[in-house]
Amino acid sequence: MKHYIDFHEDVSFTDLDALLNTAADLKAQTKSGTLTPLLAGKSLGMIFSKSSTRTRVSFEVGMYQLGGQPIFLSSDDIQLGRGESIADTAQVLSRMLDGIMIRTFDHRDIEDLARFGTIPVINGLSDDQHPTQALADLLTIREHKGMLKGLKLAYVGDGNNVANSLLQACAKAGMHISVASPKEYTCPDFFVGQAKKDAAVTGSKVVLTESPEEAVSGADVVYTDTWTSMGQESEKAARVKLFAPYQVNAALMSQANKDAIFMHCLPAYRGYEVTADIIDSPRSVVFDEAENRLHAHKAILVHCLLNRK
């Protein structure tokens, strides 16, 4: 792949196959102890403009695993978008690594990137879309079910960039979707549109609700993520008391298959968008979802990185 940013855009139905191998591969390499240097000489630059507990140590002991070097750039270390225009740094680290993560808010600044430099660069994360955690959530499904294809994802709570990530990814895999969020927050019909494209060709479903109970209805994975994202908490208590019926507890999930899991991307806030007991139950996945970060990360890198001149 040239780029990684958009799930939609920089994944092909037998990109997302390749992906998924690749990543199931190097996990059972990682338990092994039989690593291989795949990515050895290669470097990968590591922009964060917003901070991260499970982006950062995934993509860094990624590159490790994989032989690369990971060098960590916080907004206190380079000029990006301020005494330094997007142009001039994506030229200038590109004569110099071999790969750009970035991790930001405004979604423009990771397309700038790959426009203006002439290396691949990775989104970890912007206000829009969240696609590093979309293929660990896949694989972390393909791992507990046995397959993707015709299984029902409920999503329920905020659409926000992880929502609007796995409305590409489901589609891609051939997964039905339920998206249920009030309508002040549900996803743009932008991504939603693009899910409907790829789920044509995959014959899934994307329906878009109000309604929790009619999204969790018949699923197999049950999903939902935090109320108030980072740089939103002057919101926050409009939003608890808006989300409160969107909560996962076990009414909400006993609408959903006696074997349906449980996700989240984390950071999780019990009590809030989801109970106790159910995050903490033997239906909860969240702690192998978090591993496979990391092996969907690695794969993420060989794919970029390995072939590049």
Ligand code: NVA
The other form holds:
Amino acid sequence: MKHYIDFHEDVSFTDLDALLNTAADLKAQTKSGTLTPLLAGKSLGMIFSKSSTRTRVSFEVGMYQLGGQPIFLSSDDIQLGRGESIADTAQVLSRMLDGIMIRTFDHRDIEDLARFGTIPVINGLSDDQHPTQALADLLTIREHKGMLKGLKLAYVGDGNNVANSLLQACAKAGMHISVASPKEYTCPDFFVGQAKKDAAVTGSKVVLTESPEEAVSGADVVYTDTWTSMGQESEKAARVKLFAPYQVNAALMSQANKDAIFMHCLPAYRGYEVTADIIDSPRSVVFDEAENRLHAHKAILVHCLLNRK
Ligand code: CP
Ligand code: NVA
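Okay, that is the form predicted alone; can I get the form predicted together with this ligand now?
Full assembly next; the chain just shown is listed first.
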């Protein structure tokens, strides 16, 4: 893998299997204390233009556990925030680092960083996509269900960055995915089309609906995310009203399969997109999911930084 920016473009079917297996191996090695410093001597710059708890900590600790050096670069502190161009930043950082992870608003900025630089770029979330989350999510589902192919994931709520990457990732893994959102907030056709293309190869189904009940019917995984993503704070009141029928609560969960698990990328807002009795119940795997960011990201780092030609 040259970059990890877009799940559809950058992760082939074979890459996906390899990444999941590497993540599982690295997780087992981490737990048994046998992890080797595969990235000794390598440095990763981590540019953040948006807040983060999980992504920052998991990449930082992941690099440390693999013997490498993470460098946190808040866009408020580096010259990028004062108007230095993406192109110049990319070229300068390429002379010093072995990889860049970036979380920002405009997805094109991430593509430009890759285009002007010469080192691997990892997308730590843009307004459009959240591909590192999707890999950790697949790892978590595989651990809890023992497989991926043929399972059904229902995503209920805002058709946002997390939903777009889940569409791409589920289709690639051969999982059926149903996304239930109000029609103004459904996933863009672009991502639906990409998912349908991969689904035709893997034999999975991609369904977009306005009905949460239809989406969760027969689901093995019920997934939701905040109704107000970073950068949309001024729309919060209107969104809370519009998304109210899309809350994941006990009544909705009862329509999924009996052994369905609940997932959320976090941070979660109890009483809005999910009720406390669901996210804090034994069906919820949200903290396994959060932990798996660490192991999935180590796999991404190894595949991008180590196997580089
Ligand atoms: N899920 C996720 O990306 O969390 P952070 O915003 O805390 O990184
Ligand atoms: N959709 C959320 C995900 C946070 C990890 C956001 O973009 O704020």
